[in-house]
Each structure stands twice: as structure tokens, then as C-alpha cells.
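Presented below, as C-alpha cells, is a lone chain in the form predicted alone.
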Amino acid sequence: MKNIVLIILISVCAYSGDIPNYYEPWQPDYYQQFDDIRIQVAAHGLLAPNAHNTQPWIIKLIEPIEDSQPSTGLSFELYTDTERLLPETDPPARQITISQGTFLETANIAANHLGYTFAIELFPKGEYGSSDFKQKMQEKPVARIILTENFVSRFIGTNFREFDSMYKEIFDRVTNRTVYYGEPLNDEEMTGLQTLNDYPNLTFVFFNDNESLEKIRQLTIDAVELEATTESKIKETERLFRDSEKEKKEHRDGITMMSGGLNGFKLQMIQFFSNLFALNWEKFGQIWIKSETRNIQTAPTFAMIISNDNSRTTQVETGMLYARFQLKASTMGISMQPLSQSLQEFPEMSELYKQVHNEFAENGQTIQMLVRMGRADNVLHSPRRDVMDIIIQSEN
């Protein structure tokens, strides 16, 4: 018993106060250590929200072609990292493709802040399909980007640049998985967010009325319970759960308890005992159900992004809009968390998928995202890898 107490004390006191390696990318000056503007921009994109915090991005730097335009030297391509797919809960890789869009929009806002235009060409070699796409993902970039220095923007200064307030939120925004409180979003707040949408194929819808809230809460809780009690699905989430400091430092990705509001002494105790008494998938699922049910019930507002089609381009644009959406909400003190369970396309979820679409989407439309929104206490960031881990050099 004394030995266990001693080990606990050592574990609690071991933290030196230094910033863990997985938090370094969240520092506002992290990008400044790199000379290449493309890597600087990618370092910001790395902070974008993404499915299960898999960080499924590969950046290929395109080397300039001799006698080409100078801007060619500022080109890069974004690819999907096929080693970071979620085949059990996201079999068509729709959520992973949305995550490509969140990266692009975050990088776009950063580039504008740094004085560069960010020209995006989506799927320059064509889209990969909805089946047998893994090999094509490696061959076809999601986007080709050209960065060009914007001298007017540099001369005017950062305070006058579009989205500058959102730029500051890149380092502060977080997917908050705690209890929400306060009143529903008001008309002014909802209108301010809806004006961000310049995609004709996408629609923002907010839900504040009691009838809709009750339906969404029940559908979402049912979907959480289904996923959490289906062995292959919950094991995929469990595999990405980083419940120890060692795992966070080693992997620098995945889901942690920090965005659920746990930190300090309590977090260290839970991490320590989780190492001693590993949870099986069933117990892990039950804990997850309890936590998510509590959180879902407290949401005063839900929102959906609904599309007229479900193409890969639309999925990327959904991610771009969502990143913009969350950053703006963060400037307003509004927290949000995606609740994707009822939108997932694995067979066991098909009935709930039909229900949520029959209730809230028109024929032929796809609900790309469902999120809860409200006020919440501050939580810690999730881990991030080093930006050089996603950078590769072109063979040109």
C-alpha cells in the first residue's frame, strides 16, 4: 500500500511545468521557427478540428519548375493520410474528407493574416469516389494551393484583414465536450453565423425550439448508445483514446479527457489508475454513454450543415464552412461539439441515419454535420503532432 501511495505521489509531482511536446503547436509563435511560408501555413492548419483528432493530412511541397512563374515556388498539395482513416465508424471516409476542409479553411485564414492570398483548386486530378477510394486518395490530391504575397494586405496591416479576429481564435478554439449552460443562441448570434455561408450548396439550420431539441437529443443519445455497444465501433474509438501522459507524448493525436474538462490533480489520478486497471471495451463504452448523455441533455442549441448532394467536393466545402463557423462562434464565446454518431454510414446505424434524415432533411439532401452549441467552462486543447510529421517533398 505504501508503495502505491509513493508511486501516486511521484506521478503527481513529476510534471515539471514545461509545455508538453503535444501542446507546442498551439503556441502562437510555433510557426515562426519555419522559414517556408507553406510550412508556416500548414502549422496553422494542423490546429483545425478533425474527426477523432486523427489529423489525417499530408502536405506535399511542390518544388518550383525552372523558368516558371515565381508563385509556383509557393505551391503545395493536400492529400488524405490513408493510414489515419476510420473504417469502422466512417467507412466511406466522409468525416475524414470533411476534415480536409477544416484544414484548408484554417490555413486560408492564416495565410491571409500573414499577407498571402490562398488560391485553392479542389481535386485537381478528379475526386476519389465513395468506394475503393483508399488507393485513389494516395494518387489524387484533395487540393492544390498556390500562395502569393499580397503586398496591399501587408502594407495595410493585420488589423484590417478579413477574418483577422478569427485568426486569433485558431490558437484558442477547442472542441468542448463538457456540460453546456446558458440561454439558446439568440437571433443576432445565429444571423451572424449564417452570414459566413457563401456556399450555395450548403445550408445552416439552427434548432432552439423544445420539440426539435427533444427529437435531436433522443436520436443522438440512441446513436451514441448504439455505437458504444457495438464492439468493432467502440474499439475503434477506444484505440484512439489517449488516457496517459506517455501516450499523449508518443502519439500526439487522438481523444483525451482534457477536452472533457479534466485537468490538474484529478486528471493525473485518473491517468495513473487507468494504467493500473485497464478498461475493457464494454466498460469504456458505458462510461462514454453516461458522459455523452449528460452533455447532450444540457445543449441549449443544435445546428446542422445540410447539403444538396454528397460529393467529395461538397464534403470538403462542409469542412471549410465548419472551421469558419467554429472560429467565429469562438469569438462570440460560444462552444460547440460535433455529434456525428447518427450521421455515420455503417450498417448498424442505418435506421437512425434514416430517422434523422427523414425528420430534418429534404429528399436527396445529406446532413453533413450535427453540432451542439452553448456556453461552457474552458477546457484544455487536444494533442497535436509536429507539423513536419505531415510534410513530404515533391519528387519533381
Ligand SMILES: Cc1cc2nc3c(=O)[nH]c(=O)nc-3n(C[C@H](O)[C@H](O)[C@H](O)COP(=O)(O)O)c2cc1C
Contents of the next structure:
Amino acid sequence: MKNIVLIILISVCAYSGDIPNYYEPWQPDYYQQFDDIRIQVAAHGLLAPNAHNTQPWIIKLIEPIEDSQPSTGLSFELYTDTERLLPETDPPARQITISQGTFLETANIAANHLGYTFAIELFPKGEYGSSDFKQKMQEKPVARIILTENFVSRFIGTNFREFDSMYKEIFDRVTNRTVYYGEPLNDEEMTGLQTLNDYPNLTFVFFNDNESLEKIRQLTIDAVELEATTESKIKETERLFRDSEKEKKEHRDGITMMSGGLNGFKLQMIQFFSNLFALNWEKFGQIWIKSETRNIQTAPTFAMIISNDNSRTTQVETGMLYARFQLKASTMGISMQPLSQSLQEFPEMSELYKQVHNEFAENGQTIQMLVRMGRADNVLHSPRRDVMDIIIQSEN
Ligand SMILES: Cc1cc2nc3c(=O)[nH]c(=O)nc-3n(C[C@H](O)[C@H](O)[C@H](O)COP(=O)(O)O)c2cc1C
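Starting from the form predicted alone above, please write out the structure of the form predicted in complex with the named molecule.
And the full complex, kicking off with our chain again.
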């Protein structure tokens, strides 16, 4: 007993000390320690929402050609980190590819704020396919980016101001996994968000009416139950669940209890006891079902991003749009949480996948993102790695 009290005291003291390493990238001046603008913008991109918080990004810095003019800009390539895929719940790596887009858009907004244009060429060596892609992902960058100082930005004008107002939200935005309350989004809010979409291939749809809400709530709860009770699937999430300070400091990725509204002493206690009495996957799944069901029931609005095709380029663009969407919603005080289970492509989910598509999409369309939205109390951020962990230098 004495030992337990001692360990509790030590954990509480540890928590009340300096900022833990996994929160350093969330500090607004974190990027300033790097001289290279490419690393500075990557330090912002790292804060983007991403599937299971695996942070599946590799940035390859391209050496400038000798004697080149400064106006040719500094460039880098973004690759998918194949060590950080989710083969069980995201077999075609669709969500991982969307997460490349969230990174790009967040970095783009930061670059514009810092006075650089961020010219993106998607899949300069062609797309990786929808199967057998692991090797190709290592050979084919998702994007080549050129950063140029003092060049006429494509966001000058309304878009530029809009994007600049989103910059500070990069550090505040969070995926909120608590109960939501209040009224559904009003017309002005929905229109404000819809104007962000300038991708002809993508559509934003909001759902506020009782009939749709009931259907979506039921579908999403059924899908959570299915995933939570399918051993190989829930084990993938469990593997990325960081339930102790030690794990968070060591891995600096994954899902934590903090986004579910736990913080301070209560968080410390739960983390401490979950270390003592490790849960098996079935118990873990049951707890997840309970909290997700409660949260889904309270959401006053749902939204979907629906695409006309399902190419890799479209998936990246979905992520770019989603990053904008969440940053803008955050400026409006609106919280959100993606609920991806019914959109996942593993065989056990196929019935629910069909149902949600038959109900809410046209023939041939793909629902890329399904999110719940509303007002909520603040929650803490998820961990992030050091930006230098995702940076590599090109060989030539
Ligand atoms: C493509 C995609 C799918 C996601 N699916 C889910 C989901 O099903 N459930 C959930 O709670 N969060 C989901 N998220 C949110 C991520 O888990 C979240 O962004 C990540 O854990 C980092 O946390 P943060 O957004 O608070 O920084 C998804 C995010 C993306 C980009």
C-alpha cells in the first residue's frame, strides 16, 4: 500500500512539472528552433489530424541544385511511412492517404502565414495503386512541394485572409471525443463551412434532420460495435492506445484518454490503475462501445465528405479539405470527431459499408469522411513526435 501511495505521488509530481516531450510540438513557438523553412512548415503539418494518430509521414528534403537562384525555392517530398499503416482497419490505406492531405493543408496554411508560397504537385511519379501498394509507397511520393519566398500567393485575396485566420487554430484544433451539447449547426455556420470546398470532385453534406440523425447514429453505433468485437480489428486500436505517461513519452503517437475529456488528477489515477490491471481486448472493446455510444447519441449534427471517385489524388484532396474544415469549425467554436468505422473496407464491415453508401451516396460515389459535430468542453491534445523524426535528407 505504501508503495502505491508513493507511486501515485511520484506520478502526480511528474505531471505537474515541465511540458511533457509529446506536447512540445504543440507550442506555437516550437517551429522557431529550426532554421530551415521546410522543417518549420513540417513542424506545423505534424499537428494535423490523422488516422489513429500514427503520424504516417516522411519528409524528404531535396538538396538545392548548386548555383541555383534563390527564386527556384526550396523543395521537399512527402512520402507515406509504410511502417505506420493500419492494415486491419484500413486495408486499402485510404484513411492513411487522407492523412497525407491533412498534413499538406496544415503545412500549406503555415507556409502562407510565414510568407511563403507552397506549390504542391500531387503524385509527381504517379499514384500508388489500391492494392500491393506498400513497395510503391516507398518509391512514389505523395507530393512534391516547392516553397518560395515573396512570390505572389495563390491565396492572396479572400482566401489568404481566410487561411491566415485559421493559422492560430493549428495549435488549438483537437479531435473531441466527449459528449456534445447545444443546438445543431445553423444555416450560417453550415454555409461558412461549405464555402471552403473548392474541389469539384468533393461534396460536403450536413445532416440535422431527425430521420437522418437517427439512421446515422444507429449505423455508426452498429459499426463501432462490430469493430470493437472483432478481435484483429480492436487489437489494432488497442495496440495504439497509450494509457500511461511512460507510453506517451516513449511513442509520442496513438490515441489517449485525454481526448475523451480526462485530465489532471483523474487522468493520472486512471492511467495508474489501468497499468496495474491491464485490460484484455474484449474489456477494452466494451469500454470503447460504451463511451462511443454515449457520444454518438449526443451529437446534434453529422457531416460527410463524399467523392465522385476514389483515386489516391481524391483521397489526398479529401484530407486537405478536412483539415481546412476542422480548422474553420474550430474558429467557430464547433467541435468534431470523425467516425470512420462504417466506411472501412474490411470484409466484416461490408454490410454496414453498403448500407451507409446506399443511404447517403449516389452510385459510384465514396463517403470519405463521416464526422459528428457540436459544442463541447475543451479536451487535451494528443501526443506528437519530434518533427526531426519524420525528416530525411535526399541521397543526391
Ligand atoms: C482519415 C481519418 C479518420 C479518422 N477516424 C477517426 C475515427 O474513426 N474515430 C476517432 O475518434 N477519430 C478519428 N480520426 C481522428 C484521429 O484519430 C485524430 O486526428 C488523431 O488521433 C490525432 O488527434 P488530434 O486530431 O486531436 O490531433 C480520424 C482522422 C482522420 C484524418
